[in-house]
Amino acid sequence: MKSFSSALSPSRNVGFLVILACIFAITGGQVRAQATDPDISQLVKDMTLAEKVGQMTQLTMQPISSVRGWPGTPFELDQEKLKEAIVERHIGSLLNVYDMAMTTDQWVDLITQVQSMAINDTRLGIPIIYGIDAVHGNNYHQEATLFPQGIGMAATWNEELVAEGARITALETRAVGLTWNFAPVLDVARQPLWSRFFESYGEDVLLATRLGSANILAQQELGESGYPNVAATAKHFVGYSMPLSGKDRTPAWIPERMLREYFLPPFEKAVDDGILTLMVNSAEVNGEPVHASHWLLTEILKDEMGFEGIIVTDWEDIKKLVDSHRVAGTFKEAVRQVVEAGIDMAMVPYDYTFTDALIELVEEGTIPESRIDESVTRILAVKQKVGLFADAMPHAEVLPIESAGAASLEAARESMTLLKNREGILPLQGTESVLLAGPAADAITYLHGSWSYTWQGMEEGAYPEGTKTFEDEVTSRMNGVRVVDWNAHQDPDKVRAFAYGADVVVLALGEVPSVEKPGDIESLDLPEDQIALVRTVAETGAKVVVVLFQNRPRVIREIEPYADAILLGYQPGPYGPQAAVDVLSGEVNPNGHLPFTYPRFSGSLVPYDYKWSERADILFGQNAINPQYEFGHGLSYTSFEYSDLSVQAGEPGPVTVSVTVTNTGELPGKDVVQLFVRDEVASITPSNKRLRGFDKVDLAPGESAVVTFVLSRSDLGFIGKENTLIFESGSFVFMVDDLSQAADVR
């Protein structure tokens, strides 16, 4: 647990931990009430109409900016429209930057500009909870450490990992007076064409669930104070990365039992874990968008999962009701929809047409003036709970976390997917003649992506002086090294004339960062000019290594067999450079696995998880399943070997299944241990399997560990025909690495 104040002595900082542990598992992770703190159902009785739904609004800078934020042009708050917004129209938060990232000293002044205003200048001194996206880091702060992308932290199947890196982004968020992150992602992501895949922890639901959970519990633990770090967001309830076309906030058909099965479950641990705000789909389900959605919204999340923080809405998507889905005439009626269906504040974010159209639909009687009492609770309750009465100010001087930057580049480290290694060509010697190419090479936002000090992550201006590219670490740490700048590949000839004096050609390639709209794709293929730049260095019969930073996984097949070896670095942030040629040197042995099903073709996306009817032609034998690289694929420097796989099924209790791996190989190495469990035959048409354990080893050379799994009757269940969790005795195939054991389970 990191600590806001050095004032403290160590002796002193054991004990109060301990006093502190003890509060948060004695109220179930829930926040204890301080002497600052106001009676909530006291101060909504004392609050106006006015005040009660200023609460419920969200703005964004731009309304209370006088200077928008750009390289060389630091921003400005106008005081007489922060004054309309916080004194005369109650707004209860703000959010976002006007453009691009902050300094510290800029977040530390505008914090403590807005929250005086609000604390000192209001009838009853309520303070804003401010949000912001620090998805991967505290991206809109220039002295922050950005992580990798949420994909890339996936990769490295470690929830401690996670963990810490959320930990980190909420002390660092924390510190300049931001007390609310949109994060974590927990859509699981099961439509690689989708732009936002980046963002999530993968297509499978146990991964995503896990990890998620390692980093709500992170960001929401508490700090010295007694409250959270910050207030987490699980987003975007629900179905998001679903969309039938892949292309972002379109429309998702996704019957109840799937929604159930694969995209329900990591927002119902986020609940169970106590998370404290929730972000909604921007798009529809069946028909219907979710923000208008009371049978998502109310009667789900609320009713059936308990959850009881706030429910906030995506970028005006009440707006979106009326030009978007066509489910409302007006935007008063929008209004309507969604305060009915159960939204609790919306992310305007630009005026106050939200705020005097929910006024209007009070005092006409249209809403009842219970239900604002209702979300007016939430929202003070979380910013209760988060501190925000006792201490809204920033607390810089904690800034820089010491350990931060070896978290990321850990984390960097272990996201490295080495996906193949063709006669063992890497890691390379260091006497071979390099030739490095590509893209990516020197574009230091292919290896940050969206999110990244500006919304998508291209402004190559925003990014902090001396932020390395990969061209920068590979020149520095590689003996004679040529690079072939990019805007010189269009000439064939000289790239081959480079080539055909090298022993290694590295080409860095990838994908140009992009996020939600903007990052619609029409194909997944890789770009035409990088798929041309691998055949011209072939044709020179140079080893090729091929590292891909990418948003999703981009089709590979016609370069695949050019490449010598191919590593995967997704969006690494400002250690990848030095995470990837840690590994291609050999000072790292690669330990990444691939948290989705990588694909052949663009029109073959089919998860790990696909149903029999998917595989085979009974009739013609054909096999249909043929993706470039299986889920959780990831070769190491070393090797392990699987042995011993024992499977406990005794009646009644749980199922323990237990496997030994070993090192095999002369290298200290780490590995994923995953657990895939069939069932033959169900009333549900079986998955041929699915992930149901995972643990990470780090073994030396020759060393052997057992690990263990403990699963329920209920891990081994599923949605059934009456949309309910059931399980169904009968015969389950236990898989690990390459061993299978049948097991009777009743």
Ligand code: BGC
Second form
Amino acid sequence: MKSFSSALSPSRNVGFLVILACIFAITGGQVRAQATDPDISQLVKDMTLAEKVGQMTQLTMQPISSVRGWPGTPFELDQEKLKEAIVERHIGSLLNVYDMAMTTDQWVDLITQVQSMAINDTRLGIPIIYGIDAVHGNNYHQEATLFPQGIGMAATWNEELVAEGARITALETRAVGLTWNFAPVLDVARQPLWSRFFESYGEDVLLATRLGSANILAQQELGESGYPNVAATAKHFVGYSMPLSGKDRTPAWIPERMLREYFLPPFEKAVDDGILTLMVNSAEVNGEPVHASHWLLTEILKDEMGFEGIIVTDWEDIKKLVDSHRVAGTFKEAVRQVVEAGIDMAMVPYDYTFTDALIELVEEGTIPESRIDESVTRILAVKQKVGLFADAMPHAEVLPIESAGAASLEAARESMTLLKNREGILPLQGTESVLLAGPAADAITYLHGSWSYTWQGMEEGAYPEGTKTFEDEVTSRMNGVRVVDWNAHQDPDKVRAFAYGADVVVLALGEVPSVEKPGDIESLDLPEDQIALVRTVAETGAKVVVVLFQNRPRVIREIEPYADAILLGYQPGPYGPQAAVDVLSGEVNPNGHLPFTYPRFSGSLVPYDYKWSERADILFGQNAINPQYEFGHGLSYTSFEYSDLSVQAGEPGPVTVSVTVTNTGELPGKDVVQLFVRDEVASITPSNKRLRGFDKVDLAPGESAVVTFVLSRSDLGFIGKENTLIFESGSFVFMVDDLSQAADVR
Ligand code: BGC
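Return the structure block for the form predicted together with this ligand; the form predicted alone was the one displayed.
Entire complex below, previous chain first.
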């Protein structure tokens, strides 16, 4: 990796004082100040009100462009509008693409123009911080490496893979001059209907917290320049993932206790890890839009958690306080509300309405200038921490990152989750005659998901040439494969005719990508035509292997009995076809595990850590907790046995739990050791169990490993009646696989 050396002389930046030879300690997430770094408090003192409010303004590409980017029409900047934004309006930040991913050259050109103007043509020479949704790789850069979406990364239960993906994403993002990544999504996904389920790390708070932390630390790791490659964003603070109706950006009702128990911990950890920026949930929680919540943004996030970075609004969310939430009668009043609540930067993103309104509010004395100074100090500090004052220019010469493709393939392989394997039909022998069908067979979009070259990811023409479909991979690696075109599915006779004579029918099913509002659905059920296809094929007596590529768990109850094997591929990205065929053919032993409970019915969406009262069977004998597949489930081609579970609960030391896991099969394989703990009786109704530890092991046939978990009292605690984390002594049950041991913990 080459370092990012300074391309521009700091002496041009007349507006700030230089700290000479001031080197601070380097710790996780912290960065050194170099000779090029400004004295931020002095810089803020030197700024006019318009310059300060400009720093708090973030615009997207539309207002500064003349041509939208699309296949066949490359994006073009409008120089006059750019000048207005940067020189006259002093804006501090830009984001996004104008509709489509750009090439390396286009990015380098764009960023060079933007930063040159900001540094050379403005009074203070403050560089722009440019934000992008590099959600699963730098997905708005045509030559970047895409990875599985978050839910697939979570299925690996592998912090190293998550970190490697984040590290590569950050490097590739910085290489084209982008210094701010609006990721990761730290929303704990406890509502499977939610259209952004695929971006999350699943339904469990511990898994989401640990994987989120791995992502953030890797993104913000210091590069050779001595600065992190990008500022990461913890989003969306908080409660976005739990809309009552399941629809995007609709109200959530989350009492403080639940907020602290399930939704705040990943953000708390992110703040402890030194996350530089945070984005706000567009929706409301408990009747208050989060953007207008002084309690959430200032009291909890800034004061209690000690967050020192930038709080940015989400897309056009100030306007939504007027148009959608109706807590403000005018836009100006909405600006007052969000600034008083604690936001530092507005993703406006189309105009200067925020800028004008905020200047007016300060000039008339409604908002004190000291409040503006606080936000501007935060913004400039993040710019300094991410090394923008030292070097704001792209360094595409570091591309390509050699190991990137292999890392993405590895992640895709480890995400593959084998849900069912009747009579060990998988791996295939290689001698079967195979028929391939289903809507995801020849659609690259299904495998990538949204945030892929375009926002929704649905524009096939925007994908790089040569991107493989599942069909490409199946037909090139399996013998005598025949394919039924998806359009022919409407004709069951045709499908039947094809299926007779096939030993195995591989059906690539799932869900068309979509995200945010366009991703709202009425039901989790798999679309009817796909259910009909499975039935038609099964009638012929062929073995049926279902491979699912989808945004969220679509209900497969009706087709599950017909499927001999089910492989869940999530949205695995460009190496997904290879990874899936590796598993079908046995070249890779699957080891993904569900990071969520796979529901059997749309109307029974109960997470694994349900409360006892949710089990109607206790009173009425009905089977209320009956998911299709349990949280943590995932099959292997080898077998694992667990033994010697031991729990040491000495006082006052930590609780130590150890267990032996042995690969008792004939193939090498990986397993995820999952430690669940049940608090038998507690003053707040306890969950039936909670995940309290996990570890992934890689074992040769016959090999054993002892896995040890060390738990503090707070690891076994919960949010009590006073809405604080407490631990109550008593009886706990420690469970790994089918072993369990009770212990008194005091
Ligand atoms: C999304 C954010 C995203 C932002 C910028 C919003 O619509 O909710 O997650 O970071 O757009 O693209």
